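Okay, so here's just one chain, in structure tokens, the form predicted alone.
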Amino acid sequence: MLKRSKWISYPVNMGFECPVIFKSFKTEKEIKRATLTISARGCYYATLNGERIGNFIFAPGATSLKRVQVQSYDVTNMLGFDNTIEVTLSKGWFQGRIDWRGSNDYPNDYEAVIAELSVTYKDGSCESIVTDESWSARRSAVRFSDFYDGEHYDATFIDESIVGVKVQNYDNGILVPQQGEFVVEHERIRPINIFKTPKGELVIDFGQNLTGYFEIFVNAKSGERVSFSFAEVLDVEGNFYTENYRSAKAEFLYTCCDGEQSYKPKLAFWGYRYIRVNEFPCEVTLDSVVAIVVHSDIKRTGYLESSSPLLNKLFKNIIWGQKGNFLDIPTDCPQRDEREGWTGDAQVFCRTASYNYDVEKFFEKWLTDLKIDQGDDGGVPSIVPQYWGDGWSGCGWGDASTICPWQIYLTYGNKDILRKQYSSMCKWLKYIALKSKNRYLWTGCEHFADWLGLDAPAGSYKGSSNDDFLASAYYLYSTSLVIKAGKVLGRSVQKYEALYERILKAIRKKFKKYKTQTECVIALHFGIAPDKEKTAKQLADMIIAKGTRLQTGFLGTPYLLHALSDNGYSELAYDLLLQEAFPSWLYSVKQGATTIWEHWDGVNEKGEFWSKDMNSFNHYAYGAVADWVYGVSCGIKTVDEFPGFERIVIAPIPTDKLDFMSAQIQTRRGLVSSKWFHEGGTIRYEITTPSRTTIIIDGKEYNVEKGSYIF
């Protein structure tokens, strides 16, 4: 691709200063069509005589280092007699902070942009500009731009200083055509309220914690300036609280011009809900600033609504959680100084994040990341893109390798992802032989498994679940999607089938016991206990004796609920969904959340937090709870050999907890809908599937086609 372009830069390393590289151009005879197509080591903001070109914010998006996607825009419009195209640079995914790699490591790594318009006259010819040394470059009014530190813009500086582009060697190979969503601006929000804190602080407060950055309105002097911080809550006593941004400053900075002037960042963004105004050059309104939502470009597809308050809040956070971080690849959080790909929190949120958005797309793209950055041993790096550390792999982390494409499949129906996957897939599992000192286990080795578990030992992050156990399951899991995937592909599995009996045997001689709330979730949903009448009674019991509250963490959360309701304890999950109290998903509600916290307890019954280097409040894995009541309370279930909701079995299990619980899935075959209620001493069934499907009421079958149905 762009073969007759080249990389072009500024002449020297501009730190996080950001270059605009730019051509002025004539276009003397009349345009039939026009299209520039671009890309970027970092990030670019391109516009045509002054005009932005497209809308996709962050381009050229985050990709393992080994490629980058290339973009195309229609600018037949956009073109005059006389042209000039710039282009803004920063770091980005490339070389800023977000970057393990750091630009004081790699000095000579230049951010640099390749391009090429292409214009096709009505009289058939046809002309080409392409980037190469006939290019200038000066320096940009975005005077510093990172996506941890924030972006600094400054409105009264020009440079007039044109200088000569420098030619980069990149790699023209790297280039690939453009496979994700793009990443766009959605919501408008307004500020719900300006206050003082005790501090004497000016607070604007949006009502919603959110990732993206915001636009001001301003009627200044020239050099007067607008500084912003960013904070997600405030402390007990109601201040302005950043400590858990860690090391990003998560600043703004505007130096205006003169007159009645607006402004919105071009190559920076935020996870914030509150703006502390440090600057203002005239009296700060609900109308001078508005916040800007951004995330991937996914449309959405699930709803769930209950007849419990706390419970609809719930599920609008999981949306906000999973808006918040689907910016190109599933980040972990939006605010502090990591934003990255992290594969377990990818990995458990899947299936829920399948049914709220239409992810294949998102998630096609960043597996193929995963499988390109995976290692030649099959290790899976703990964060995909790698822009960290040496690739160290763990389980549940790892195995985002084998559990996403499946469930994409599941849930799409499209074949190509297990026929791209599989070889990762695979591969994943020879790695977990190789690294392991026990045949048949996955033993011996560091993992993050049952991470944030509350039954943690005093200053530990990581649960008191056994690792071994833990590795050993997903070992088997992982060989059990395998199975499926190779059989869906008409591959020979008669290996990985062997493989698994032994893994399985070998799990169930060497841990008998289980001695944590994740051990049994963990042996009761990956078909471990030998006996789960007893292990399904000892995990009741276990969480009976905490007061109906959970201890999971990131391993066991996702699938308690299903443990307990699936093998005869819906109504004691339903009991933890709806419990209030400290553990629970409904205690960050009623703490104001709305968001999905990173710890059970963010904030504790005294308003304290817990901790400052790791305590995010958008962190959407606990999310996961949401497809257990899309699966379990609604009943809506995919079946393995008819993919993508081709068939469908729906068994709802209701409760008198609930006056009525409601769940809706726009598929690729059509809407699935799912409704129960209580009316009149009875509860009353509203199903509508557009495919064929198995419906279960209290046991009995209803084998019926696409249509709506009352029970």
Second form
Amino acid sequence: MLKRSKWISYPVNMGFECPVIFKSFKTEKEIKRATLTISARGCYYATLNGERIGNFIFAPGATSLKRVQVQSYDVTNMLGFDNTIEVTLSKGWFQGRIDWRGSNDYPNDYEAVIAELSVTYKDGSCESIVTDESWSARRSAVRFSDFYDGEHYDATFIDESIVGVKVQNYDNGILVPQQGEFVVEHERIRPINIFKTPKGELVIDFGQNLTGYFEIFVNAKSGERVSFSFAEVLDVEGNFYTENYRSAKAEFLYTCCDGEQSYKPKLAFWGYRYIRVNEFPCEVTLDSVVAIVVHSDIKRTGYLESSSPLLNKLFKNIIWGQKGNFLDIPTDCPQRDEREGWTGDAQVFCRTASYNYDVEKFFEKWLTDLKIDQGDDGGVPSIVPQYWGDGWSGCGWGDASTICPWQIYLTYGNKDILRKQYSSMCKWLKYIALKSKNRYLWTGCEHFADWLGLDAPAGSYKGSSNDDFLASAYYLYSTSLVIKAGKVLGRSVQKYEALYERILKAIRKKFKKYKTQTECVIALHFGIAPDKEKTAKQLADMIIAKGTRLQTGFLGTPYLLHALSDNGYSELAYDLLLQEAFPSWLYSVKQGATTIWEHWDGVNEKGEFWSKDMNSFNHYAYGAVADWVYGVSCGIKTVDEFPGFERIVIAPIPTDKLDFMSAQIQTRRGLVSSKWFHEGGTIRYEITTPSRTTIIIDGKEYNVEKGSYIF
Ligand code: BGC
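Switching forms now, from the form predicted alone to the form predicted together with ligand BGC, please provide the structure.
And the full complex, kicking off with our chain again.
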């Protein structure tokens, strides 16, 4: 791609200052069509005659460092007689602080642009303008830009010293067509309050923890400044709190020109609910700034509703958690010095994500990067794209390589994802066998395991569940998914079937007892527990002994309610779902959360923070509980043999604890919805299905075709 174009950059490394690469040209005939094909190392913000080209924010997106996506924009209506194309470049994911390789280690690795503008004239002739030595460069008004630290824009800055560009001999072979969704602007949210904190700081509250940027409106004299800091929460005294952003400075600085003006940051984003106004040239009002939500352009498909306002708020928070963390890659959180594609978080949330939104294309791209960054030994990096680390993988994190493709296949019914990922799935199993100290188990390796489980020993982030047990269980589970995927693709899976039996036997032999909630959950959900009834009772007893409270972390939580309801304890599952005291999903809601928290007591009952190092208030992982509401409470289940909702099982499990629950998923085949509610002493079910469905109500099966049904 872009074979005739050259990679060009500013002639010297500009650090975190953004250069502009530009070219002026004339088009002297009537234009039929003009297309700009463009990409960059770093992120680009391109304009033609002063107008932004396209709506892709942070183009060309976040990919493995081994490939860069190329975009094409129709610019026919943007061209005039005299034209200037300008491309502002930031380090973005490529070499900003988010890429933990550290830009200092790569002083000769420049952000660079490559582009071709193809113009077809009405007379049939064509012309191409390609990036080459004829382009020029200057320093831009974006004086500083980094995802973690923010942006400084100086509206008074003019660089008179135009210089020639440097042609870089970067490989064009890494260019690939755009694969993912564009990241675009979504809602604009007005502030709900402006107030002074006890410390006397001026703070704007948007009422919603969100990811994106904002637009400011200001009347100023040249040189006056707007300076903002960002926070997700206030501390117990009501003061502005930024410690949980860790080393991310998360600032915004704008130097004004004269008069009325507005500005939107070009190449940075923040995760925030509150803005502290450090400097502002005029009175700050509710009209001074509007928040702009930015995320991948995924289409909403799923909706949940219940008779409980708290639960409904939780459902909203789950959606906000997804919006805030689906910014080209599935990130752990959008605010502190991470914002990385943590594999564990992505696999935990993948099913919920795929019901809430159409994320097929989004995951296809991310999984392609996972496969590209997977080591030769099969190791899956803890974060994808792999901006740091040595490909070390732990259980439940590396297993994103098997769990996500299988889920995307189940939700959307397209075999392509399995075809593309199958070799990566198999390689992952090889990696486990290679690293494990025991045959047919996964032992002796390092894991994040039940990350942030509440049964963690003092001073540790890791729950008390046995690493070797969890790892071996995931080995078993991933093997089962390779078998399923292999069968779909018509591959011979005998060796994996034999492996599965051996792992199961070895786990059962070695791990006879389960000592934590998460161990019980995993033993039940992955079909390991030989005596399900006994293990389910143990789990239920443990939960009740804690006062009907969970103790689970990243690996136990997603399957906790499933393990209960699959084994006769659906009422206990509802008790946990509806639990309002710490620790629970609704605890954070009662504390005023507007997104999903990373830790069950991000803010504890005294109003204090549990930690400053690991305390994000926008971490979607525990939002995975939504898939239990879709799939068990409302009972909408995919069928392995008929994926993509070609056939459906709908088996709702209602409760007396709620008046109603309803779920809707706009599938590729049409709307599937399931609602149950109490009416006149009985329960009424309203079900709509787009395909042949087995409805199971009170143990009775009804086989129905597409349509709407009432029971
Ligand atoms: C991230 C997590 C991630 C974890 C690994 C954290 O710092 O924020 O969500 O999965 O590290 O355990």
